[in-house]
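As a starting point, one isolated chain is supplied in structure tokens, in the form predicted alone.
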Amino acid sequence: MDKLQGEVRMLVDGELVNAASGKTFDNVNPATEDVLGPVADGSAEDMARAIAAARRAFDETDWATNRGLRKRCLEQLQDALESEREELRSELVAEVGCPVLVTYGPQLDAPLEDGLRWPAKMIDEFAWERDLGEREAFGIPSRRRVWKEPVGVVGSIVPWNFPVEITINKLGQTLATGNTTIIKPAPDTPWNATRLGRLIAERTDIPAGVVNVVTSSDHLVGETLVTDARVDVISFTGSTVTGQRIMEKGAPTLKRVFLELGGKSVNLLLDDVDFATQLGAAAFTCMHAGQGCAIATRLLVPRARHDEAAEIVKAAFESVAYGDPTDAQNIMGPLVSAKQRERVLGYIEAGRREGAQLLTGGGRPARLPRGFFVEPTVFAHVDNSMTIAQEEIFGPVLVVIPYEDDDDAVRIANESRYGLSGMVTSGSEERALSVARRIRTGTLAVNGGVWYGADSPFGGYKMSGIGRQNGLEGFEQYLETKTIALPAR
């Protein structure tokens, strides 16, 4: 791979700028542990300037009301991203550590397909106004209408695991609905966001201050978005613990929050499926080293067939191609950082300590001395109360849990503080749907169906979050509702 030249500067108030302090921090390749290059290390001062710019752009320009401008700008940004798609692909592989194979799906190509196009289309199709007709109240006959208007300034806080996918899906709906925004990328993966900022500044008519990008090594700089009263909405994707902190810190200003948080999703195989055919897909847990909130990490199988299932899964995990993310044969690369690697290894040790049976993996691969790698790992004979069955590991770790019958399987699936996603497979579609209706999660893949798309709402029940990304539900969470009344004619 040619040496990458990432964008160092942030986008603040329409200008590409260095940090006010002049400081930078290193962007590190998780597969090699080499420094890729620097990026601006923004401070509270830089964030305050970005918030002021976003507030001013919302309050003093026609961005909130000029739908034609918004649509044109989204189309310009789509074209700009398309023109640098391959550079962005290489950049993602380097800074995220995601396999290049995955960039042809959810890391890049999938969100570029409709993450901006669908919201742009909705600008023309959405019911911005509706008529409630006439009604007499308190003796006064009136004509009543409902208007949908943008909320204001959105703080978009993006994680490191699927940064382009998440940023594009936040930005498309934020801008289409007429809001302004400050994007705060994760310090582990900043260059995709600064590239976006450069493209906005150089290739679109998006007015100054409508989109700002602030990079920082300090997570508390992002927290400024949560506590500042000039920010109206927080759109956050990340851990449940951080989501809880955002709710707490945002409470004094009564901020609207969209929180897409953790998951501990089930892959539930009912007793009438062909195990040999279906269980090989369980190795999908290792895709991008398991660093996906919707990845199914709890495999539920009939108790009578537990050992059979465990052996099939063990073989599947031992055949997973992993290593160098630039190799198109690999579906799994490194974890994003040394900190994340140690966290995953800590969970694996907890599984051993609590009595789960380690079938394969469980450590750092000897053949990969550099990079933040963990072996594809499977635990069997797992009780759903164990730490590895209840907590989000965010690594290439699958737990195999036996169940007695359909009712027991549903009980186990729901016996989790999370409710983000999952899978149900049966030889009978009617039976699969019956079970799916009883599982409390925001998305479910039934008999191999795929729910993903910009028009499809994604989010969770319980501790997996509040609100939805994408779909009509996601579009409307960036809108306020105003009801007006006029005298009857």
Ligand code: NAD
The other form holds:
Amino acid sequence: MDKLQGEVRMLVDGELVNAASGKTFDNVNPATEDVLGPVADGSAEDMARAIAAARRAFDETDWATNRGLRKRCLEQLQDALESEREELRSELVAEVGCPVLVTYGPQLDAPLEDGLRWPAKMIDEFAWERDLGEREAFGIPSRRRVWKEPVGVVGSIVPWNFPVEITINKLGQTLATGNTTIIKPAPDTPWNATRLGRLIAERTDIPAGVVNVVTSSDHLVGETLVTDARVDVISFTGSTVTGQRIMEKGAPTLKRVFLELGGKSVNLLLDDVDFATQLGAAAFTCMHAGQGCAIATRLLVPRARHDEAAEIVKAAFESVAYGDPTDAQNIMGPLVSAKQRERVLGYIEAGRREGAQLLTGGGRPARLPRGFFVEPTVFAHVDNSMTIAQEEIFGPVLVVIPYEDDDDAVRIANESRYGLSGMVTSGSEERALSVARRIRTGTLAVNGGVWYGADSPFGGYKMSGIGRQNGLEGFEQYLETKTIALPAR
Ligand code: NAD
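Starting from the form predicted alone shown above, please give the structure in the form predicted together with the ligand.
Full assembly next; the chain just shown is listed first.
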């Protein structure tokens, strides 16, 4: 572990640079609380340089129009990332505290599979222009064509929980569509982003300024992207509160915003399900200590079978392997920071106070005195109006909520300000699908199906966000539409 040495420098205008101030801040391992090493502590001055570079690269190079170059660059970046895949894996485990097991899935290998490749393929397949044919308007016959063009400079703001997954999926679409960008990683997880910056500088033909990476310990350095008129779009993944602030601060420059925010998704088991075989999977709420926006954190079960479900889930949570994220047996490591741990413990306290029944967990594990760990925790007899059923905890906490019938289950599922994801399971696929269609969320897994993929739109209804990551819907968010009319021949 101690031989890990992350990239300290940022990528600004094609150069790997230290912060203008010369300052650095510490990258901390959340599983041990040890300092891993330093990273550049960028300021508003560094961000302004990066924005100017991205603007210039968009306005003055042929990046926006040269599809062949973009495709080649994405392929080079894919190769570069793959050549350092194992170093990246160790780095992610160390700085995110994510179990190595999860890096074989959504944390690393899944986005590396097609996060760049799918948008690169779209460069050839997407309909960049279309013919509307002739039409007479105000007595003037005209030919009309519609072109899709890049929006311009994209401010990409990334959280700490799945940093590579989110960065790669933003970057693939941003670059394939011909935009330039400034990537702003979360202060907790900067090295994966500075590594990406180094790979771009050293191993690809991506022109100077097309991609910039600015690290900072100060969240407000990210806000510069939102307020600066030279930035056209904010592609943000993070909390709903920050998303709201971005909309507000972006209003004076009429910023286009794409927001992937929080969730409080349900795992809904209909009354015909065999709990013994289906309920153990509820322990996946603890995957990566529950730090996933799409994780199902409300378990909805028929009231008549509540106690049966509670017993199975309690046993499943008590057998969750957790601790050292480098241990391949564990599905759960620490929370990312002491602050997040305290936040999660605060919600557990609220659950107790409001009268939910604590079945297991509820505190810091005595066997893990170092690191920001919280025990896998289950509350039963939860009413959907309770704080722990309404607010995103972002920790290894599951709430079991009883319902009366399918209509009541749908009502409870939808009685949330969030609408990101969810799961529905039934002995009948038809029944599960018809219930799933009534739940107002952006993605749903029915009877164990998996929606994840670069071609698959992912995002939220309601306060879970605006827009979609991935898929054609995501791709088009990075494009403007231009209609041109010419006189009819
Ligand atoms: P956060 O909103 O605090 O921070 C996210 C990013 O925004 C960080 O890079 C941070 O530095 C930056 N930031 C903070 N304040 C800012 C401001 N005023 N202006 C511009 N940038 C600012 O979120 P977090 O705590 O890092 O991440 C956890 C949240 O992210 C959870 O709510 C989770 O559900 C959500 N999330 C959503 C998705 C999704 O796709 N829907 C994916 C992952 C995480």
